[in-house]
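One chain comes next, on its own, written as structure tokens: the form predicted on its own.
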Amino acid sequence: MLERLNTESLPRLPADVEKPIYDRSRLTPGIVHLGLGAFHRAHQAVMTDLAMQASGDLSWGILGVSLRSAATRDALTPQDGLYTLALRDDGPDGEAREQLRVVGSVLRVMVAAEDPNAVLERIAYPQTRIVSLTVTEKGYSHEPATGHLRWDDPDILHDLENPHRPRSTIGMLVYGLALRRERGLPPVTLLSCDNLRGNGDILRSLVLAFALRVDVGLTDWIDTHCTFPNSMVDRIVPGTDDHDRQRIAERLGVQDAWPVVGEPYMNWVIEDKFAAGRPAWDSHGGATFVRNAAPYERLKLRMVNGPHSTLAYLGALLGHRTISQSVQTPALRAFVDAMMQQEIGPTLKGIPESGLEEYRGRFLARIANPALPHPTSQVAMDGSQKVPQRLLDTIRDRLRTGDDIQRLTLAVAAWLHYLSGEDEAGGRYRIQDPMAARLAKLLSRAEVAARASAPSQSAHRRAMVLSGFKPVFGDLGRASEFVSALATHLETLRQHGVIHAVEAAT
């Protein structure tokens, strides 16, 4: 049995493993992070680690909060919060290469479900200056099509009645801020790092809406003093498996129970609106601070997340287990490439064509990385939360200008077809989506409507029912061009399969 990675074993790691060179015993907590998953630990936490190392300011240690599961806490506590980041790609010789860094910015991990009041106390801790989030799109308890808080969400309903035991992200934030105000503490920055359009603006509107139900004075205090920067984050971070853990342990010479794996590429653009200071994230070639993050968010959501989801749904229907398999399928690569060039790129006004070409080429190279197999199931999950901003917003822009939407609509059709839970070879997979039950009922209603229609109208009727689901599609179901295109693509996928559908649309 190997020794465990921890403070004592840190100095004995191999020389080619990067590690913190600052004195971790001097670290003090300045950030509370909700949603301490793999992405945060491969992105913001390592950026904070590098920022403290470059600046010498050790007041930005991270108190991580897992919202539900105790797995991260149980793995990292015996390791004193230390974990390994493994960056993987192909070297010049075509062989996989891997760079290891032990990250030291995480001081402690808590589990909100076990003691929610302790999380509120940490948000109200005098030294806390930033509360950041990576809770995924579904963690905001909002309606994807409108961005409004879902007052029928069970966690939101629970939190309105139980201010000392909140379960939702929004409830924790509001009640934690209420404690800060009550105790006369300074305001904080609430920093969303999730893939949402205008993530800071959405977080602000949800927090203020909930606070208004709690205390009008609290709403005014939050609105006046706290800040909600928009940000764009980008790094591919697949889930870690046992093979990764074994390989990394062999390199380290110690056991790391919870390493993370990612690509070398990383990007972070943040609006420089902080209520109580920030780490030097822009040191060491890291984050970029801007006045307005909207163009960067739009670029990433449309030219990275949209094609990524498209490849996940089309690939999963073909039985592909990884995104790299999908992008290495000529028909799928050609389809996504054409979609990016001809339908997505023209909606990104103000970005030179050469810049879009470079961005597109880099994205396709990143996802083809065979050293970093990214499961299609991971990218495909939570489609009801992702599709509206990754694909539907672009379709709306194209419809307003009267431009072609065939490829984008096929991507949406692929998501809806994916919801059947069965690939073209008859393999079954689980639908992971917060609206899974509602979507299953929607598919059933669509099939009943199609069977009750005349044969010539069945495909159109199915598409009308599906696109009429307002929590996802909003008013897009009223756009006849979209519904007609959706009907055609759904029927092609049903009758002829993915390859025929994408070749017909390319």
Given for the second form:
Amino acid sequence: MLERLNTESLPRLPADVEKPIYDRSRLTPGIVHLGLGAFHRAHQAVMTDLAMQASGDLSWGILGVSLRSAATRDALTPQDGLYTLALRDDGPDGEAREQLRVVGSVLRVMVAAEDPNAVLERIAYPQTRIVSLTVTEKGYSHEPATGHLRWDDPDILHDLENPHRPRSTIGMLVYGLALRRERGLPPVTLLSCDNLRGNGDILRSLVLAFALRVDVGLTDWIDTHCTFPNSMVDRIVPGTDDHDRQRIAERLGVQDAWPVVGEPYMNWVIEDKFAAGRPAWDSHGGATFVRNAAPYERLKLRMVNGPHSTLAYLGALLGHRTISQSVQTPALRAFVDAMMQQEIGPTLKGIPESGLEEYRGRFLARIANPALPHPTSQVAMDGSQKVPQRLLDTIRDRLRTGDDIQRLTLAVAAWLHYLSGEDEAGGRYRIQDPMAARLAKLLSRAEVAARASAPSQSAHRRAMVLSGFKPVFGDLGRASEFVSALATHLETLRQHGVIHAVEAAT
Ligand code: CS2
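Now show me the form predicted together with D-mannonic acid (CS2), since the one above was the form predicted on its own.
Let's see the whole complex now, leading with the same chain.
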């Protein structure tokens, strides 16, 4: 039985494993982070660790909050918050290589579901200056098409009635901020790091909308004192598996119950509007601070996440388990490449052609990385929350300028077809989506409508019903060009399969 990674075993790690060289006993908590998943631990937490190391300012320790599951807390508490980040890719010789760093910025992990009030207390802690979030798209209780708060969300309804025991992210933030205001404490920055368009702006409007139901004075206080920078984060971080754990333990010589594994590439762009200071995240080339993050967000959501989702759905339908298998399938690669060049690129105004080309080439190389198997199921999950900002916004822009939307619409069709839960070889998979039940009903309504129509009309009828689903499509279902293209692609996918559909559209 190997010894555990913790404060005591830290000095004995092999020399080729990087580790914090600051005095962790002097760390004080400055950040409360909601959603302590692998994504956060592979970017913001490590950037904070490196920033504290470079600047010597040790006042930015992280109090991590897992919203529901106790697994991360149970893994990291015996490790004094320490965990390993393994950056993995293929070396020039084609062999996988891996660089390890033990990250020291996480001080403690709490579980909101066990004690929500303790989270509110931490948000209202005098030393807390930033509350950051990676709660995934579905963690915002918003309607994907409009960004508005879903007042019928059971967690939001619960939180309006239970100010001391909130369950939703938005409820937690608002009641935590209410406590800060009551106690006369200084303001904080609320920093969203999720893949949403205008993530800070969305967070601000959701927080203000909820606060308005609680107390008008609180809304004013939040609006005047707190800031909500928009940010864009880019690093591929698949979930950790037991092979990762074993391999990393062998290198460390101690057991790490929950290391995280990611790619070496990382890009983090943040609007520099912090209400109460920030770590020197830019001190070691980690983050870039800008006045307006919108162009970076748009570029990333459309040119990284859009093709990523596309490869996930098309690949999963072909039975591919990983994104790298999908992108190594020549027909899929040619298709997403054409989609990026012909349809996505032209919507990204202000970025020089050569810059876009480099970005596109780098993305394709990043996802082809066989050393980092990224499950198609992971990227495919929660499509209802992802598709609007990854694909539909781009389609809307192109419709406005009268441009071709065939490839992007095939990507949307691939999502809808994927929702049938069966790949082309008859393999079944589970649909993971907060709207899974509503989507299943939508699919069956579309089938009933298609069957009730004349054969020449049935594909169109199906596409009309599907694209009429407003929480995802908004008013796009009224765009006849989109509906016709969707009908054609869905029909091709159903009748002839993925390869035929992508070859016809490339
Ligand atoms: C992926 C992203 O899971 C997904 O939906 O598209 O997590 C992607 O890996 C990151 O956004 C890359 O920065």
